[in-house]
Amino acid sequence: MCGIAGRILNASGKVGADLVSLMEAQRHRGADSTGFALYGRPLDSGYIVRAMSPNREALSVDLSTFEDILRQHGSDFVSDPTWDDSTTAHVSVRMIIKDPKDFAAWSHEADSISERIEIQSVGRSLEIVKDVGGAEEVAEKHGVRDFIGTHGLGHARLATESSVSPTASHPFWARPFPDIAIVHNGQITDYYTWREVLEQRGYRFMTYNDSELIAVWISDQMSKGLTQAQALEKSISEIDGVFTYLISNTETMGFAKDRWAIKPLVAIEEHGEMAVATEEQAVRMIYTGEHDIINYDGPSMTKTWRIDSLREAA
């Protein structure tokens, strides 16, 4: 059943707080697991990168050779990395590192150790936080409540193929483009096939989730030339199956709906600000009183949002 979400502010603030509130909200949906990308104040330069541990006490030499790959890149940890105390697997791991000199090369090669420290996402602003259990209990065990930013995605799973876990929990990192997220609430019924086709190009999956599958395949058409509001229009007849899936960057959030509609989309845009979800309710839990709702309930969507193009309509 799974829901979505999306909240883009018109200046920096409790994003976290609000994307947590529009999850709890749809929390019936599936708390098997749920997750958040969380856009905040922008690097200069350097990548804010979130990980997942399988084995806290191989973490320290897991992190080491995490260092050299990142050495032989032209890359290191700008400060030691930090990382979730609490629990002895898929341990939670936050790392800045410099620029790498080929951002692909060094990730595809990082990705080479995913068995031992799995990469959830990388970018100058993005950090996808993401673990087992209700947007409550996932909130106060990560401090999401309190993260400040723009704008950002949540998700809430009921699992329905692969497996109950954090790595397998939405939302999926577009590797090996900085900064892209994607959260999808439907099924890919063409996943197989289109999984064979994007691993003989060389990409790797990290789960058997097949909305992973959405944030790869954007990533391939965007290293095909394709804007992300391009790929959006391109996956509507390109992707089989019953899908709504959000996608955000820096500067944009956006939406792709399939052929059939049948995942529904809702969305309150006022004042330079905009709150989106699967459920009306949820957005009512940011805007109360009286407010126009917008319902993208036909077949073959697609909507981009951009950040600033938003706050200049304030």
The other form holds:
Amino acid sequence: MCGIAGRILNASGKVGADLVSLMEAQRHRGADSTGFALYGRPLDSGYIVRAMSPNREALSVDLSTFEDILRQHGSDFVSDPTWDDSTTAHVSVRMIIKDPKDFAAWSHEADSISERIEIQSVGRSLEIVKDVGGAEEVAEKHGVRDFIGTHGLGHARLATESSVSPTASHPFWARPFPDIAIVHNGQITDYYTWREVLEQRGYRFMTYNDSELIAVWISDQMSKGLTQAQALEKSISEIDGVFTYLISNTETMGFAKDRWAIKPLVAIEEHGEMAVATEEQAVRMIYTGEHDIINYDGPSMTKTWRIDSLREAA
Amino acid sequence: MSEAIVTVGDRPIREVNKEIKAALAEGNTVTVRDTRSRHNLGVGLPEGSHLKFEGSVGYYCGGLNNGAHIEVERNVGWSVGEAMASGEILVNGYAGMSAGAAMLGGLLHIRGDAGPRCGVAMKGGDILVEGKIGYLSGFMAHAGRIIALGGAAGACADSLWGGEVWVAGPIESLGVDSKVVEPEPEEIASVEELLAGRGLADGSRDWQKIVSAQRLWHFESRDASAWLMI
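Now that we've seen the form predicted alone, could you pull up the form predicted in complex with the partner chain?
Whole complex next, starting from this chain.
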């Protein structure tokens, strides 16, 4: 059991605070770890990189190796990296980098030091913030409530299939595609079969979390030219298990649900804005009072919300 | 009988349920306000209780009901009336997944649609849905009746072990090991009597009664492929 959520605003606003409320209302669904995929105002050029290092002591050495790799790919830090000032051994780092010459090549090489600095998201807009602990704890540590943006995803994890660690938390970035993130509620039963296939195709996995598989699987489909919406549709017949997952990029947010209709999803869409979550009581933290509730309860469902058109509709 | 009001808000559910039980024990009719779609409200209530929830409630509302009359103004989440033994639950809106799961007796009346697996593992009583019943409704039910006035989604009555699913309106598809049979006039009369008692009399309904085909009663592993749905 896990809890997922998504939020779309019709203009830039306190999307971080809303997502914390959505996840705080679902803390009973899993407080092993909590994470957020936040979309702020997109950069015209360059990328925001969110990463995690397991060893705070070695951070400056590891960052200089990371910087060396950037320079080899025609990129560099735009400003000095920043990180959380907690006392935990692991440390979350935020960097802004110039466009590498070949994004995929840089991303591939940067992942070669993932044991020292693991990239958790790269995007013009996307920032993934995740850690062990409940929504309140993670929000407090990483200042999630102060995040201003247009949309985002949230996840509360109850680990069922793999270990609990800051890096095995959701959301997952669909590396190496900038700005694409997923959150997932469920279990993928053909995980090892798919993992082997995708590894043979050259994809790297950072964890043994079955939700990371969905992110990588989506990357593979998109590299073959499928749109996000097409990939959502295809995942229902190709991936086995019980799942409801949300996916987002800078322009759209969508979901797919398995053939068995096991994991619920509830939304309130009003005035060009939207809140979606595993449980109705979560969306009602955003929309108090009585509202029309949409229950996406059926089997084999997908939907895509357009961020831009929602803004236009408002 | 006097009326008592209980407010849910963000209070601990255990505290709210204790207050509900105390008010009912004093012979009050209880109205529950500011429900915020929260879970586990009004569980295990006894005979003679009268309870109304304003707005919508979350999961397991009216579970383990032991004779209470419960009404929900709008929607319910998962498993309303789970394992209810007796009594009556009226839902005026939509019922989420697994409505009436493992129900033993009593009546669950849903005025809107019901989600997937309505009446899953049901063992007795009646579920009346004025709208459509969701995917896999009646899954592995053993006894009791599910009555749907607005049709049924796919895999209707899948792996039905016993009991009956009555559908007026279109059935998207039947699940494995279930079959449509011609109902006896006295069976139709019994269903129509239940409906008339709920103000839903209509002699013109075209009923499809679904029962177990009973092949799974004698399951052989060599036949397993016959039960794979996809």
